[in-house]
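Here you get one chain, nothing else, as structure tokens; it is the form predicted on its own.
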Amino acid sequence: MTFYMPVRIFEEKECVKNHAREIGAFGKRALIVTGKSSAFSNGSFDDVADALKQEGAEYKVFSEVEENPSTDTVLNAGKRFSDENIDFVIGIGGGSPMDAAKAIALVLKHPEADLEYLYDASKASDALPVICIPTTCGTGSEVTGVSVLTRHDKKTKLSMVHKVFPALALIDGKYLKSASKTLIVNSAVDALSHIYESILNAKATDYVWMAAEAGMKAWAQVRDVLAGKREAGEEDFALLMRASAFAGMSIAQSGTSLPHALSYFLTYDLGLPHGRAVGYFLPGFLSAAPGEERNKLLKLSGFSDLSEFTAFLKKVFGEMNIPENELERAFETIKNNQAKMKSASFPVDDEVLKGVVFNQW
């Protein structure tokens, strides 16, 4: 067994400030790079701008992340800051911002990279340092080296093959008082999406269960915050940026499987939010799993059985009428890869497949 985490990580009050100092030591040039608005609202960029300043660093801004970043934005931020010879990398905001700046310190590194090089895996991997300051409770991707990219070339989304981790990740859960009760739901239901997904994993260990484990029963405590019971305080904050931070670090070791894998056919097809459609798979998938081990990790993250579990999920998302042929889409594009349906730890066929995907939300 092993358990690789490369990533420094604090997780205080004012954090971005409190480490001033670290930022600064990776160099004297930075390259900012966050989605148009939320950074500049919750007061992320100007904590960062901040502490560069006051370490003595210069820095450029890239401002243009999109919501599941695409391959042709990491490589057009690649091109036009390639001459101002940036030291390190900052990544603002949730999962599409920080992918985006993972691959972009790589581009950087590599100015001759193409879409190509992004996919093939003999090509170097080594990249700018990255540091991770995220906004969202869901991605845990300031603890991942993946980086997931939109590929319109295939309508879908792929993580790049090369995995770059942040050297530092800076976790403060007061960026998550301005964000709306929707994204934080989206972004919670994605980082229990993900400890499922890496513990019902061919590759799960004793490792991935310990970071599991932690992250689900921080996530268990802000169960009734996500469901409208109680009002968010500055301790839960704190618990659902610790929740997905473990659980970032569980998808590290073990990787993600089939409920993420037939989400992006509904996220690049409808727009629908990347935990939204995480979560109608859930259901399918946890029904298909080992009977001890799925209760176990519904009595981990404050459920008593699969039907409780469902039932929140449609408390807080509302019903989902997903179009029949964008889960047939899903269905026969995941069935024909057969890394995607070993992923999970148990067998699956088409007719596995078929639960997992037409689960009668």
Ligand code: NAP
Second form
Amino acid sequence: MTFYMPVRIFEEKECVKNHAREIGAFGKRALIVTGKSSAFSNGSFDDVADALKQEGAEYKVFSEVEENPSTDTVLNAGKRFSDENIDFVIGIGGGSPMDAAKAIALVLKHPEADLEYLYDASKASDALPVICIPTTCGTGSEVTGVSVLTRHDKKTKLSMVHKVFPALALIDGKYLKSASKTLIVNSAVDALSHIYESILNAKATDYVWMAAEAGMKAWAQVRDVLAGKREAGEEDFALLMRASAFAGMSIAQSGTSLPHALSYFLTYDLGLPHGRAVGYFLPGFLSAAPGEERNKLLKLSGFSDLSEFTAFLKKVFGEMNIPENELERAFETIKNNQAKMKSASFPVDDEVLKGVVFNQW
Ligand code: NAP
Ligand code: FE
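Given the form predicted on its own, state the structure of the form predicted together with the ligand.
Zooming out: every chain and molecule, the one shown earlier first.
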């Protein structure tokens, strides 16, 4: 068994302000990577800029990361800032800017990197140091080495092969205050699926369980907020972020499984947000899993059984109406992907996969 989690984590109120010194320790020139606008309105960018100023560090900003960032975006950013003597990269935002920050940090370290480099495991994986500051509560990218990128040439998304763990993760629930309910629900379902997929996984260990259980404990406490039964308070925002970080630690060990692999087609073709696309496949995936394990997971995360969980998804997502041809494309591709077919903790053949994919609810 192995457990590798090299990220230094601080999770607290005013986290960025409190740890300006730890940020400044990475050098004098930072590249801040954000999405197009949210970081500038939820206070996270200002907090980081203030911390850098306090430490006497300069910064450049790349604020063009789109949702589901593409390989083109990260390669272009790498080129644009390669002559700027950047010491470290700060990703602020949801999974998209944080994932992009990791890939950009790799490209800045290896300016010769091209598309092939990102997917060539024989190439060096070292990158500039990365700091991640999450503003959504789903991907856990702040504690994983994973960078999921859109491959327009393959019409889907594919994680780059190089693992770039952030050196530092600064987690503060206050950045969620400006997030819409939809964004919070989508990203919280993503976090829960990280937990389920990392446990119902061929690579699951007791160490994965450790992180997953902590994640479910936090997640179960915000279930009613997500279901719209009560308003979120400060503590709930902190719990949402914590659940996401523990879920990230779980997938950092064992990786994801079928729902994530299947979801990428729905996001690419239909523009479905990541958490919503993944969530669509969770009832089918859970129903294919051994009953005892399924029920244990559901109970720990606050659901009495699979039908209650499915009813929860129906309530928070509404009608899904995924076109049949879309599901066919996902099914046909994943059934030929041996690594994915073997990623679950239980045997998956074409029939089982069909049950996961075509489980309309
Ligand atoms: P996201 O794609 O980063 O952001 C979604 C939207 O939310 C954007 O419009 C963003 O605006 C906005 N937003 C972010 N924070 C906000 C806030 N606090 N208030 C208001 N709006 C806010 O969403 P995500 O679900 O966190 O990330 C999804 C990506 O992460 C996918 O590409 C997925 O594949 C990847 N992922 C990575 C891992 C991993 O381990 N690395 C795991 C799972 C998923 P702006 O664009 O203006 O910022
Ligand atoms: Fe995910």
